[in-house]
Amino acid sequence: MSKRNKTSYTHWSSRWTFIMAATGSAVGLGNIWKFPYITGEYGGGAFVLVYLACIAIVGIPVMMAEVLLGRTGRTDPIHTMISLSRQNDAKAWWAIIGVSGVLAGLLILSFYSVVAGWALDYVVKAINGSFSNIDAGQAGQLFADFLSDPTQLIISHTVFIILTAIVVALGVTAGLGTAVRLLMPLLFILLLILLGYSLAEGDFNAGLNFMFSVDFSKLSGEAVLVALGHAFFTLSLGMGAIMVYGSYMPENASVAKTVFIVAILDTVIALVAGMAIFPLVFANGLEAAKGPGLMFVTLPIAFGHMPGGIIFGTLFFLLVSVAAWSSSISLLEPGVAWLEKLGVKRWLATALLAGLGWLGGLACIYSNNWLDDKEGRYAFEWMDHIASNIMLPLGGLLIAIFVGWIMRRSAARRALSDTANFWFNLWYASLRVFSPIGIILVFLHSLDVI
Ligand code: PHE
């Protein structure tokens, strides 16, 4: 089914079909690569711990707020701030919600599909048997010898890019609604298969002590401010992707429901990749605060050992691959979705944006050497962290006030209708309360003020 439709706005068929979308956006990179490694840099247990709350207390509230803000305005992030803001008698500045969220959109998406390029490069490795029992020294020189090749890099990042570009211009979703609900429950599979070879062989009280003692000693201002930041990636919440996807659901799905159902399935995925990669990490020698390498230098070492490793190991990076797409493509249709609003064809807007995400990216290949040596991930590191970190928690937080405050009550009840009174009145509080002071308080901790 197509989702673009000038004439009569098109909506997904079924809840479920939002649910797959939603979580085909939210599971990705961020899950198995990004979560294991910045629980690493940031000391483990005391970080999670607050990036679960962060989850609970912030993450859910506000995607529930973007996906109503998307289903009451039914058009791009843009639009639909301007529509609504009209509707409640308020300023059409808040449309800075939707521009921010298609430039924080671009920033991610060019390191994002980097990365996704990398996974791309370890199927090839895979197939080949490059890792066939390979050891932390030679799974580490592996990877640092495929970074400093450009052009190996700027090859997977633009077949990678161009994938994306191809979904998000033909602007069909039904064949990722199937490829989401085919292939993520045998990406947790295998995570899980993972996580059996870590039980075995790793040292897996080393890695469940690591992820999960809290020790808030450890924990820096800075670490808060990043596991806010994830909660917001992880669940691709604050630059519009969700609202844009909430804009295509139906007006009988029930909200609260399905964003409870995506963001349960995310944050399990993260904490089983992070039990599969930790042990490794302990019973290998190496440094759980290795960095963005992570993932890419202890999971070939269990592929390399196991029984049908090469078969595993194929299929493994195949599917993060594929999470890391359907990932992509939600970064790109906020500015697309928008663009076309305004006139602009929607093949020639895929390809003005993807264009400027492949910029991005060179950016970041070139900003070089970014494993090991922390000087060097210039690009990279700048542009995660201002999107992840700054664009994202202030996306969200105008989200939560603009809900909480600034629409009225009655417009949030009707569209959470078939929600219980004590459950809207939870959500309500949090949106109005709690989820703003804890971003804010986030953010005064981080610079130190408190
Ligand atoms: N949630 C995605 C992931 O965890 C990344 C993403 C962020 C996608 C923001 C869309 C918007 O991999």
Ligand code: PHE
Second form
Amino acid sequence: MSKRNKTSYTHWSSRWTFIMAATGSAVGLGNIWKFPYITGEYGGGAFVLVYLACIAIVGIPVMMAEVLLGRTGRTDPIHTMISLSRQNDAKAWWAIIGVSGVLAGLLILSFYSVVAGWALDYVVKAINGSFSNIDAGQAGQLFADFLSDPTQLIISHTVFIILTAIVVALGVTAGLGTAVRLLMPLLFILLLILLGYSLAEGDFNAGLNFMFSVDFSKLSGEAVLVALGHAFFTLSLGMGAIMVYGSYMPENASVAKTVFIVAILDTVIALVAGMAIFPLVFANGLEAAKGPGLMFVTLPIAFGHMPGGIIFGTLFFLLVSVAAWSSSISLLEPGVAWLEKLGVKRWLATALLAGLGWLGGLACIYSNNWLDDKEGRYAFEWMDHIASNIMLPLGGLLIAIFVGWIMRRSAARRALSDTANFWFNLWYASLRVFSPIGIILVFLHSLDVI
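The form predicted alone is what I want next, because the block you gave corresponds to the form predicted in complex with ligand PHE; please supply it.
The text that comes after this line covers the one chain and nothing more.
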């Protein structure tokens, strides 16, 4: 565990370790699974353009604020907010930012690990040749059969939770730091291999035209709000992960430059994932706007009919699993850091919270039998709705308000002392005005108010 002579906080070995960790937290199923299919649903290039604007206007300012809070507080999100509230003569209830983040991370882990378990299982299916010469009906039936087998779902979910817990239990340096230094380069390599395969075997021109040809006539108000929401959620904002990772950030690292690099890497990976997926979809005459089934139903058909499909199908679902793994460790870390601060051994804190996540995953798996409500919503949908549509937007909104309106401007300026006045003022204005407005619009849309 690295320590400075005059301080006692744990920190990453370098700025690039933080960049890899934060990028790993941001890059997950949202980039490789969700971004391609929502791009397909909302018209391609125009949606991508709006998404990039939302990253710049909402995502980067809030991410800078969350990293700033973490590095200033130098502890877990809950104790950080308690400490900073006192320092800024604010009410103690601002600690709700940290509490909400810890709870949201644990709630997301419960259903995230289930979906990540699907990807793990599909690695095995690809290796076994289950996709060979498969047609649309067979692909749909393969997925349906898998979802109806609780034993297999539990096994996949359990394996993924254990993999996540092992990394977190090993600690910041030996666990998180080592994991991201290995996982992120592996993710980049796998993605580039798949991009090359798509270039060779897919309809690459059709894929590029779909993603980058701008036609605003296809862009609806709903599409803009979806782009705004995804820009916010893909950077892992409001769940405490970026705050606790920021608390491990070296003192001499630039917050602004580091966050900018993370946002670029996260966005590039999402775009490259789309460029790797859509040419394969179009080359096989498949539907781009397939929704969530794009990854688990449509792509197996493509891999099943292409040269080297077994190899590249395996690599693709391995890529998805690695991305999910790098994100899941950030969901568990804020709560573990909090329990550590209370005196609980890291391995025990990890076991307790991972166990709760595992139990939440069981509720998701069995919810189609005994947890649905009158409207047909299951535990999976409820967890996703509460965490993604309520807790995360509120967490991000409160972070923006606290740093923009409650925290002393001089304190924020000191934390960003290496940032030029023009860029600091632009960031501060965005955080006080534009970011909150954007988050409120997403929040109201998620509640069907607009």
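Residue numbers count along the first chain shown, from 1. What we label the rigid core is the largest C-alpha set whose atoms superpose within 1.5 Å from one form to the other. Bear in mind the structure is a predicted one, so any value in this text is a computation, not a measurement.
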After a core superposition, would you say L237 shifts its C-alpha by at least 2 Å between these two forms? no
With both forms fit on the core, is the shift of the CA atom of F278 between these two forms 2 Å or larger? yes
If the two forms are fitted on the core, does G202 show a Cα displacement reaching 2 angstroms between these two forms? yes
